[in-house]
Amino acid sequence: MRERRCVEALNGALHELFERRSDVYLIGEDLLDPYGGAFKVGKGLSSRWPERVITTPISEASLFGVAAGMALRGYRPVLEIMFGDFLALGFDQVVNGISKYREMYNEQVSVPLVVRTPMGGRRGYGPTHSQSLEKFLMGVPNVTMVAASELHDLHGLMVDAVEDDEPVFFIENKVMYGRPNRRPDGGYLDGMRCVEGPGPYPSLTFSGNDFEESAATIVAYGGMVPHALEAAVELIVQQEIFCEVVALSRLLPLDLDPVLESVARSGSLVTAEEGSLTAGVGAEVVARVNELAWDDLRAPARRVAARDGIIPAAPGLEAQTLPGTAEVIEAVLARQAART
């Protein structure tokens, strides 16, 4: 059989979700068939549950208020923000009524909201519809935010997600939705043996020795995770240099241990994100491993992000604004030469 593609197997989590609960709703704009939402996610929920699916006017902010209220309610709606780019006009609601009113109610509340979105770029979509703007959600306190790759369990994320009590994120990369949802066979994917990490919203990490000594531990999420792991591919093949890659699907609150366990078998670390440089995720990542871990290091850490300014439509301009796998390894040599 063929892999689902990354669309269909979120489409298909939905699908199931609202095949076994009633409580789950569909909220956004241009959801209902034959449309189905700007990329397909929520294809074919209107015709089987109609009543379920509500398609909205363009605004955003309302969409967040709507969709806190019916959790409040009881109800587990699913958000969607057509582009990732909106989620800045319901931050309001998310900064001080969402991520609050659990601990404001003193715990006898709960919002078990589900927001889903596309980020990224890639596409040629310019300035406001390629942002990656995940290092914004960082700092909101009693929220989750998972960030999900080709290579994860997509359905098994999403299920979670939407079973999670807690306010979820959930960042899907505009890329992937065409691509294969690529799983480890046998433990293995590429060529590279793969560990999963527990709980829900599990981590991914990737050794091309078997989690021997490496050179460096490689941390991306989203859309650089098969850049990742492309560029550790090349530097076995290529310089004989064998790297582990960390494939983070939550984020917030950041799920640590896995990278905290592979920097102390590399010494080196070397973050890739497609969001801008500057206040990203990878520098907290950084951050954290050096409050943690200094000992472990045994060169200063890289980050590698995109450049900080606006993203360009046209497409040799974008490729130029946002890092790939070159960037990669350019970075883990440079760890390589600061170390020797």
The other form holds:
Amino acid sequence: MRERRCVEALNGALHELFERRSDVYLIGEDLLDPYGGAFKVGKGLSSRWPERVITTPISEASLFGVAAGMALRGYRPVLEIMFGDFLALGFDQVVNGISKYREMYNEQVSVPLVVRTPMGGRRGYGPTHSQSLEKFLMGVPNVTMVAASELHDLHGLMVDAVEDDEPVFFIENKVMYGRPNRRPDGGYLDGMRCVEGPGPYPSLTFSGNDFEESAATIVAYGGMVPHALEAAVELIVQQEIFCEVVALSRLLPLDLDPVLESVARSGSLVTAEEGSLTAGVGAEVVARVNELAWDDLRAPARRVAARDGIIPAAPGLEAQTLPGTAEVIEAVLARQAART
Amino acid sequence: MYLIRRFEETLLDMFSAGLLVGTTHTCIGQEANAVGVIAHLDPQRDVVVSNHRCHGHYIAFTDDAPGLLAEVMGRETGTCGGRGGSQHLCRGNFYTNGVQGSILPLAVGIALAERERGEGAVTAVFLGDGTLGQGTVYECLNMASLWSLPLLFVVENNRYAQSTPAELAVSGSIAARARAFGIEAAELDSADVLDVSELAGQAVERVRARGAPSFLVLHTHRFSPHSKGDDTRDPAEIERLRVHDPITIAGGRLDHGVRQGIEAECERQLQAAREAGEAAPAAGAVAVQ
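Having seen the form predicted alone, could you give me the form predicted in complex with its partner chain?
Below is the entire complex, every chain and molecule, led by the chain shown above.
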């Protein structure tokens, strides 16, 4: 059977949710068929449920609050923000509203909304349509942030998100949409053993030697997951260095258990993200691991991230800015050299 | 109105006496707007979304002065258990938030939800002239009109955004801003609660019947500081405004004995609320084992 493309998996999940629950709405720009949203994740929904797909003016500063208002009154809106970069327009609603209502109103309310938005570059869209801004959400309490990757169960992640009673930021990835949603087969993927974490938004931990001794734990999410996995495979094939890859899907609250478990085996941590380096997701992972598992570490952690700067439009310049497989390999080898 | 007036005067006294911490924004002088509009709303069905200057709206809609006083006093028995304070309140169908312009989108979402529920609820959102500087206001007027939302916008134009007079912050016509989006708008320059009530009653009825938004501009006067002790206006100017006192206007129509009875009952309620607040445990106090 042909593997479903990621966009089809996400779209299928939304169709299932719309069928099953009358309280689910999709709100955002350019959602109506035949267009079906800029990246087509909402395709077909407006034809089947015209009353529950609300196409909007270009008003991101307000749309987050509109979704919050619906959620406060018992609905489960899914807000599509066309590009993750536009989160910046809605940040007041995120910081001063969505993340506050439940706790600020003394647990009298919940805000079960989902904000779906694609992040990531490698499409040549330039500085304001290519960023990975998860780091800004990392500092926001009381929200869930899920980073989907092409190796996760995308259908399951979307169902978990819509049925979550907390506000969920569901980060998709632009490169991922058109690719197959590859899933482990019999516990293996690309020759690597794969173990899925417990609960909603499960992590995936990959090992090339059945979780025997490993040289490093590579923590990645979203668009960096395939790069991290490719780096791990290349290190095995070319250098006989075995690493584990922890592919997180829940960044908030940070899903630390699979990271700590893997670091206990490897003694070394490399984080990989497409966002820029300073104060990134990797910084938080490293700080937590240092606090909780210092004794397990045999080398300083290392972060792989984008250069602190813009993401240029020209493919050659963009490639110089964003980290890829080579940078992950380089970081692991640097850890090998530093290892005590 | 008298309860709201005395409630807020009590708050300012308690702040002056060092009995309260944090902040407050009183609506002294503007009470007729809250009472005149909210008289036409059903707290069981309709929704009110308010702003930092929310005490009048809250008391008019929920009749819960004790909960609000306890909240400002930081007590466990407060409306939000002491977490929200003066300007972050939620009770039943009442919501406030303290960021200018934040509440409009929330009100649009609530009105959209209520439109979908189809039970005829009207959502009223109160904003001030200062908030008209926020871009979200115009995004929300646009969406409310496009989506035929049962949403009543109430602009209380007290002519000052904190310390900045409207001449320096608001250009053109306020009502025309709404009309440009195809939303019907009406204006009133009166501190008489009966005038406010008549206009608001018509507006609420039309919103409910037509399922379309409406926009009221209530020109009003704030006698009190923006917050507390931060009034830089000429005291003589404020004194001149007092001819627009809604309490004096409405009270003047009452029989002397009736008025005295209302005032005594409000004082009694306030005293009871203050005593209850003082007796309640402070939020965040460590329990003694």
